[in-house]
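Given next, in structure tokens, is a single chain: the form predicted on its own.
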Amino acid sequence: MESMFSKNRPGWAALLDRKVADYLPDLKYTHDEPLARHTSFRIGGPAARMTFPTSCEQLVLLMGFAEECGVTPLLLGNGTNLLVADEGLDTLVLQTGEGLNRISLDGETIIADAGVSLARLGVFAWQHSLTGLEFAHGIPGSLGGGVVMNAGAYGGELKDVLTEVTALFPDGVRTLRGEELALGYRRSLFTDHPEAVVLRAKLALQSGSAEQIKARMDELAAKRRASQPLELPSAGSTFKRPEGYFAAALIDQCGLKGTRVGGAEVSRKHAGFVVNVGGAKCADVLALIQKVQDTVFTATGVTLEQEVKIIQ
């Protein structure tokens, strides 16, 4: 498979460093970053170049630098959905979830930068005696992240709540509203366009118990400890729900549970994660998908679509 950032402009990386040299000194810029140490899946090689911006300001600048230097960036949130390869990215890596977490609160509305954690979110309107946001509590990724795949779980997505996104386009900053972000299962607007990238977000939620808001957080989060590998490196559900089906059912029907290819593993305690469980290489985990897709597809005539977002 061609990479992603193989048009990269060659000697795009020193035309860089000068410019975050010239005119963001002070910003946390690495080079040769392991990408595996960002990543849920614990797995990736290294990223040429690294940056964590901590204002969307920042975040724009440094796109117009990309553009200006010939180089495709990529956005990593918490890097809770992707599977990175094992040689590592020609690229610049704009890591979001460590600089870009404002919250702030307009009444009932919360407005949020991308980098800021679903879960945190959660946490926050809690504390605020806000419901709406009770099924993001134990969901890893970022806002960004859960804005562009419409995250959802126990019957709630972001689908429920998001009034306006504002996201940087080729053209220019704009703010998007309802039907113009084409919010669906696993999808919107920014799905369809990878070179847009969302800055910033609004919440619109509604006056609650904080007591109560907090025992049906406590109830999700027993569920997800009791079924999920928690405790192992995953990115998360591996597949999409197949209309008409649940992978985690049809994996388990054709006894996957427990296939293992180098370190990665269905897991055995719910069928539709592959995890790591020591070691793990981007090529196992490619293998072992596509030997869960085949097999399933041989005994059942389902295709199962991965959700995990493959980068190389």
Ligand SMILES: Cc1cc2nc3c(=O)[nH]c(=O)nc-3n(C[C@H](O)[C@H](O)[C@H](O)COP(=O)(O)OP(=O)(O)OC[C@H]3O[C@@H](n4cnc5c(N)ncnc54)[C@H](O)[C@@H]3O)c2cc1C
Second form
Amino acid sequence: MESMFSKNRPGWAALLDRKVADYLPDLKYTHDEPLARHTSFRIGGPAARMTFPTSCEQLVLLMGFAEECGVTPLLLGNGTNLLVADEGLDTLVLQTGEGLNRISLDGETIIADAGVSLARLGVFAWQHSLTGLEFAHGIPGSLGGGVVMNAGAYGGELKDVLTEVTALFPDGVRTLRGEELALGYRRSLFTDHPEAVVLRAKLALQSGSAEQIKARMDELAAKRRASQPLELPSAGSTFKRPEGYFAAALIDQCGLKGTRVGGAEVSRKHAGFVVNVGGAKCADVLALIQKVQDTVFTATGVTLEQEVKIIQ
Ligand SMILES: Cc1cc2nc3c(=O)[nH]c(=O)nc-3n(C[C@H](O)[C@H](O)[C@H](O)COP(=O)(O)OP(=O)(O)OC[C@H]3O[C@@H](n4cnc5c(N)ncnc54)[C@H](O)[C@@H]3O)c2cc1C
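Structure of the form predicted together with the ligand, please, following the form predicted on its own?
Next comes the full complex, and the chain you just saw is listed first.
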């Protein structure tokens, strides 16, 4: 498959190094950063350049620099839904999860930067006796990644609480209302427009009982621990839920639990997860995904579509 970054202008990195040194000398900016350190799968070769903006203004500035230098950047929140190539990426990775972390409250509405984790948002909501985000507390992604994927669990999804998203588009920064975000099952306006960058979002919650909110969060965490292989690196559910079926049930029914390619394994605990049991390569995971898709299709006629995003 052709790399998403093959159109980057030769020499972009040296141009970008100079801009960052001139305008953002204090920014954390690294060369040949191993992406396995920044993905929950613990897979991925080096990014030519990686940076960790600490404000939305910095992120917008960096996107401008990237355009001027001829490089298409990759946005990374917490890297919990990504499978990155072993060869690494000849591009700039902009990571929001580390530094883009402002959060505030306006009545019953939370306003948070894209890099704020869903876990922290859940705790923040509970601490302010606000209900509506209990479902999101156990999802390991960032708010930005969550908006892109319309993350959801246990009957809730971000669509239920998102009222506004401020994002950078090629024509500038715009604020969109919830109904303009085309939020659907694991998709949004942003899955169709990967050139746009989520900067911050507003989540409208409701006043509730802190005790009940905490109890619900604890209940869902216990369910996750009981059913998901959280002790092993993964990117969560490998496949989307096919209409009318459950991916894990189909995979289990085909006897694929425990099937391995290299260090990648169909989890024995939850057939919907591919886990890294040690030293898995991107190529191992891709081969295992293909094997699962082929076997399930032959046995049941159902096509499994990947939920995990493959970046190469
Ligand atoms: C153990 C485990 C359990 C999980 N459980 C669930 C679950 O219950 N429900 C669920 O929905 N998901 C689940 N996931 C998957 C994952 O956590 C979600 O998809 C999450 O929303 C991804 O957020 P992220 O910040 O990690 O995004 P990343 O993986 O970093 O990125 C995902 C996509 O969003 C893009 N992106 C990230 N930030 C931005 C931004 N600011 N602007 C524009 N694009 C951006 C990336 O380029 C990429 O295309 C699970 C994952 C794991 C490892």
